Amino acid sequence: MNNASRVENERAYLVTGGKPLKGEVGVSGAKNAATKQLVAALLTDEKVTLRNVPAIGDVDATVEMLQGLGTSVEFSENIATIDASNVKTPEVAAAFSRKNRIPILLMGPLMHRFGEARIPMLGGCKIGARPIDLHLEGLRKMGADIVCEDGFYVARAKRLKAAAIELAFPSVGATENLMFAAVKAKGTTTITNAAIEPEIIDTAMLLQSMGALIHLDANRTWVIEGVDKLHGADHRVLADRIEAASFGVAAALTRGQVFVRGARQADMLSFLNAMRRVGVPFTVESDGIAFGSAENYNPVIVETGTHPGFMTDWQQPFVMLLTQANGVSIVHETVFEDRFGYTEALVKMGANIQLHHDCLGSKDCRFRHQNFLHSCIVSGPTTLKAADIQIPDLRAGFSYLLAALMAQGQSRVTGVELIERGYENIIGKLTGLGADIKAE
């Protein structure tokens, strides 16, 4: 397809500014948990039945890759029932590769059954280079050889067995990934300096209610006995944090008041805090929370980290909030090196933004002195004009909706297939709120 026909097929929102969201907005299930849980049902060959379940586009692509390996998933009305007791292939095939990064965590179901696992070198958002080292290093510490061999890795062991691993960062796919391999290894593995985010936790709730023996215990380190079978389960997704920010923000930019169906307060305090020093109002009732907007707001100095820090997810609209902040505002991004490239099309529509290779926060990073602009400087309030723009990444793809939101005049978002691997019937949604936005 040559590019005229390609930008002429391509799939774009027509988003007209100016008007602030009103109403109430469900949270759908979270991406981050439900995507790894379809993964663990390859840990039995019980029936497992995640509810809550979005549907969303990484979903899908999910759901054909295990369906690709010979296992039976039904999904319909947020209900995913997942039979794995046909699986009939260790080797994820390599389109898969090119749709997002859950193809490494099947390392460890894999090889439980076969004793080997080949998947194929990973694609995902443009966010930075997320290498793998963490997840392959744990998992040779396990008993795994792996080896590169045309385009894929290749693990082999027959039976993994127990070990202490310490991450040298909290990662959160090595903690997952090294989680899936441990709750049928041989003996009792320890993860030290591991990921706690609210979605491992709720994956680690699954991973129990099939039978598993795993605990959290002090300094980040998660304690998994293995055993030598998992039962089926019936399980429900917790509500997306990153949704119900993303909410929140839109509120506050479009100077309206929406009620977060389903946002859960005890999973978004460092988001929560942040938006207060912002001086956006918000109320925690007992289903939600509802946020509002102000005349005027402060700026501040955030640095994201892993849980329970400022979400790296939360950076993107919360940017976008900052543009309207009375001054000058600092992020500071810790956990990927190269998360601010979309912030080039929001000066282009009138930002003012600007990127640094230095730590910029309260503290240095490891990714001092390695030439990333890592750290970026908003000074506002300023005025968004529309504007042609295309999404880049999933997370940036609501900002860009909530600059077109905030715009004076008519944009048009390309790269919109990016925001529906993340977000469900997002257009309903916003359009639910009073936005003008609809498909071209």
Ligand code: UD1
Second form
Amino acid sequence: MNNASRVENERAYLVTGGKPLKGEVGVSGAKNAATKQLVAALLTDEKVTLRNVPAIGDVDATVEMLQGLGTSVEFSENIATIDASNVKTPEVAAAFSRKNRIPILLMGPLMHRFGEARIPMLGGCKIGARPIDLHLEGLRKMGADIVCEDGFYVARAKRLKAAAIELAFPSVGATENLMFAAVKAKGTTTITNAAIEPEIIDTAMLLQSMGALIHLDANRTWVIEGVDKLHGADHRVLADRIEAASFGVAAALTRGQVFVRGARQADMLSFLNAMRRVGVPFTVESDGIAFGSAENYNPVIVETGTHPGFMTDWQQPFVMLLTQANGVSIVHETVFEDRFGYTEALVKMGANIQLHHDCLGSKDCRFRHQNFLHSCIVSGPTTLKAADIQIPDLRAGFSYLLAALMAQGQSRVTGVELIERGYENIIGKLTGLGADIKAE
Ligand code: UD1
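Switching conditions: you have the form predicted on its own, so give me the form predicted together with the ligand.
Let's see the whole complex now, leading with the same chain.
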């Protein structure tokens, strides 16, 4: 870690646990849609307005990155207005590769404009190797010539052409990357075994509003007929189902009662199903979901997967919930090979969590026999004690807050920039529910 990132990772929250969270919280727009849609605005020279954009670190970083290319972006009151008519360079500044994985998605939009894109190597959360082979393979099939030069991926194509692409795994990022390339490529592209997460469907809706010819066919196949020109649009970003689930778990864990305004049942079926099996009461209402709590929770088996499966970003708060279930639960992570590192700190706080290399659960995944600690056994219930904890990545960060909100005593949670990358006004929202949390 260099000096700059060390300082960046030293901000902390002080959390005193033991208070039930009660009341109502509004869910913000989805990080995983808004950041991509900001990039999609580069596909036109006309004005794109995005509403319900969360004020979070990853959005700020994306806005700065677009501005660095010459795009005019205004962002206030959760509305972003993007005018990309003056984009002047195909090169994304190296600094942005350290923040997240959004820069790689600019390959298509910049190649459409300049015949070239220069993208710095990626950073992002440390949750597995996260290669981009599927992105590059698909773009190469569409005629891009991609090489590595001086720490940059340099992709070149005079005009991208359509291709029939089958992804080896339904990668969210690769699907989005290829969509952005295909909407203005010559001919009709098919992306099979593609990701179909609600955030991607929301981004496809924006592209359609911009004039794209795009639809979802059988077998997870996106069909995209390239057009010469896209136009401006006005789009509202869907609600963040990860944030919604995080507050649902917070209600259950602290033995509280929280109405999550804006939570959408359709996007959270697998999560709600798992909550029901654990014994967390919830009621679906027309404008949100009310989560309650119970005295005792049941142990369950959960396997993460691509949509419509149980989201990998729900895994971390859910593991926290399972520390309070009566008995032995199993969680099998099949999307990222290394997404349990955060449990070490929870064990120090008193949780009983064991990691395993085997595929525990009902199915084998692609990490079988590969020596990755990608399953865990959680035995509960356990009492957690307050601690000083350092956040390793964004979603684990919220779990640490949950641990601190439950634990007896005051915890100091460091590295909160990682949480602020993805959760809007987290202190305001939690204190609004009665939590004792403040920035140090
Ligand atoms: C996105 C989300 C993240 C979520 C994840 C899975 C954003 C900003 N992030 O991440 O919150 O947890 O989807 O729902 O939207 N892979 C390859 N080769 C590739 C690309 C991916 O092997 O070229 C592998 C990855 O290493 C990982 C798996 O596929 O094991 C899933 O990755 P992907 O779906 O691409 O996740 P992201 O788009 O990075």
